[in-house]
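Just the one chain here, the form predicted on its own, laid out as structure tokens.
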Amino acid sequence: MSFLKLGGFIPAVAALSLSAALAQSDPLSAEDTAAAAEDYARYCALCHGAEREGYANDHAPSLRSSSLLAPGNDLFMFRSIAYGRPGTPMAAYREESGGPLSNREINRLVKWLYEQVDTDPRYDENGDNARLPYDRVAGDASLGAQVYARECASCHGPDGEGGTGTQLANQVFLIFASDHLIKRTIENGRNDTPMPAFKDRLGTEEIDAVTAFLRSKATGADFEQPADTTPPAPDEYVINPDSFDPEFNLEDGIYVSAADLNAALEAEARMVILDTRATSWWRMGHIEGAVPIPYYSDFDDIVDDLPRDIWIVGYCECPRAAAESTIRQLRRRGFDKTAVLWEGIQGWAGLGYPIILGEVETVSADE
């Protein structure tokens, strides 16, 4: 595997507009703070948990962690919000990416997390701005890239694909991490994770070396996000609905194996498949006919939609979180046919069962 060609940085003139927006000093007001947490909990919380702790799911990262909630990664995390952190179970959130949120809700969300800190980071003891600047860490690639297969390539994966540490052959991290924010990560750690610091560890030089290393891997500064699909119709949820019903041996009676839901698909019996995930991830690729039914759904309203007497199987990315929780949902509303996909579509995907690729589009890092 090799890094992704793909990144370079936010141009300084659209970074500086959007932080300035997340800057504004005034505080939420107790709507906006109310709307905000509403939505963390109906969004984030699966994952990152109730208090904001990590971990819930997913190997989803604390959202009240003080090197994540740092000087500069503010625009980072709206970012990552927006668009989602290819490689990992993080989906992009934006409405043009197929998400729930508007910029402007993102942008709540994001001064809120903030806001439930003891002290706001991305200010000094005098009030002052304490964010990180946007211009280059000049360093020696060359010489990163040694310090980098010594010291990160045994987490990080030695081309940067992840393992016990994050992927850092991530598009939207490459585009939208700065220098600096990549600098104080190594320096300092994160903070209720296994990343360690390393600034009494290494130099200034091999740091800076390490942070010319990985910005050195992205280049230009467009990403791909799925482009805009039609999901199906009410009518068309029903997968053959004239065919029989699968039999299927529930474990722990809820879960279905990956060979026992192909099998019952190449039979051609009859269900319906919810594609769980935030629907960004639906338009990247789901199972053939899945319908994009996400875990933050309102489920009062959808369930007219889904019948009762034909099996339901829900999958999702991590392999099951969001998917069970879902399928619980329908259960206490009485669907009993319901089933969750044990392996989730990358375990699925993994074993060479068939999923439908959706269309793409080119969007500029700074829109």
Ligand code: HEC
Second form
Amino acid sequence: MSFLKLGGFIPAVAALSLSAALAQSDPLSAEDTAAAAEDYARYCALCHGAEREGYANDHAPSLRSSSLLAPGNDLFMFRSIAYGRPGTPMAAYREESGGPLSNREINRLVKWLYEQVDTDPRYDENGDNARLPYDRVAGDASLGAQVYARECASCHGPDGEGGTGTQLANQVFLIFASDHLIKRTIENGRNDTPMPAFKDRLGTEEIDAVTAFLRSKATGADFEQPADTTPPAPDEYVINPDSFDPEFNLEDGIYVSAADLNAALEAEARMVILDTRATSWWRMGHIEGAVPIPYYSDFDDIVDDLPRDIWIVGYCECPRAAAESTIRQLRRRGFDKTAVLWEGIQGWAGLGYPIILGEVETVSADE
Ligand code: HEC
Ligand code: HEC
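Having looked at the form predicted on its own, could you now put up the form predicted in complex with the ligand?
Starting with the chain above, the whole complex follows.
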């Protein structure tokens, strides 16, 4: 199995799902195709778009660009969905981290994404689903830093923190994206997305240098995933149940500011706070008292657990897509005392308001 090595290690937990991820040969049955399409619409379309085109919300990338769906990238796709990108709106969707999907369902979704594009991009011209090599790309990281500042920082952020482009300094991305995957992405870009191809703009030395520079941002072979945390039971949903209602002045009839929400919490007003992200991200950390009601919930089933006469405020990561979708579902069902946190939890934390950090497990290179 040496071809699976990521620079000399195999992440222990990821290894469990490898056999599932690699069983790509048979086409999906009609039943599995329908189930995967349903999962996509429910869990992914909010950000990645109804047609997998990307950029519906939160700068989520395209999931149909053929240079993403290149031969050998299916494992990278599987892991991106399973483990998410901590610190971004892309949550961990695997059940073990608090997500809604089993390994089998994630594998089915990856296969489905590949089957949605015309020519099957899993295979190269020889019919091989070729893995890219996992060895390092040697390059001059200090030259790479200059190239990065000149060519990449405007989209990916000066420190790789993301912007219109994805977070390139994300530790989970850097563990699952091999040097050669990064290098090939820089060469070929991602067709039909804002990511340009650099192979005619930069020489090999510069491309290798910027690849080495990105690799130098990786801190190690370990990364964190949320541990199991028990969510509040319905009779614990209301914060300060015996207190008074907060006075919210809603912007556009729906948005509450972080300052107003924080003031209401400090005044110990009664309310319900919904964390509308995938439950894995609620487990990682949340506003105190927040209940995980993800945007993909069966709203008809959960409405009986929610009060209609008490303020309900929803928030999500960055900044509002999942929360707004959830609150609109509730409003359609007659919940009028509802609001969306304008800044999202990242904006909230950026303003210095408190967050309860959850337990995490370190997923480590075990070899
Ligand atoms: C709340 C918005 C949101 C939802 C919902 C969401 N994603 Fe993402 N996804 C993102 C963002 C944002 C990124 C890029 C994160 C970054 O900056 O690294 C991303 C990245 C990815 C990537 C990596 C792509 C690449 O170019 O490297 C894959 C694959 C992916 N998502 C698949 C999915 C699938 C499948 C689902 C549904 C199960 C899903 N996502 C649900 C926002 C979302
Ligand atoms: C005009 C904006 C823009 C510029 C300039 C740009 N990128 Fe990108 N990049 C993007 C976007 C947007 C994506 C996600 C594309 C998609 O798949 O939808 C991306 C994706 C990537 C990815 C894949 C990341 C992932 O999450 O899978 C890598 C690697 C990358 N860019 C590296 C670079 C490097 C290195 C440079 C500079 C040499 C650069 N980019 C310049 C916008 C840009």
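C-alpha atoms forming the largest set that superposes within 1.5 Å between two forms make up the rigid core. Numbering follows the first chain given and starts at 1. Keep in mind that what you see is a predicted model, and the values were worked out from it rather than measured.
When two forms of a protein are overlaid on their rigid core, residues whose CA moves 2 Å or more are considered shifted, and Pro100 is not one of them between these two forms.
Superposition of the core reveals a Cα shift of 2 Å or more for Ser154 between these two forms. Once both forms are overlaid on the rigid core, the distance between the two CA positions of Thr164 between these two forms is 2 angstroms or more.
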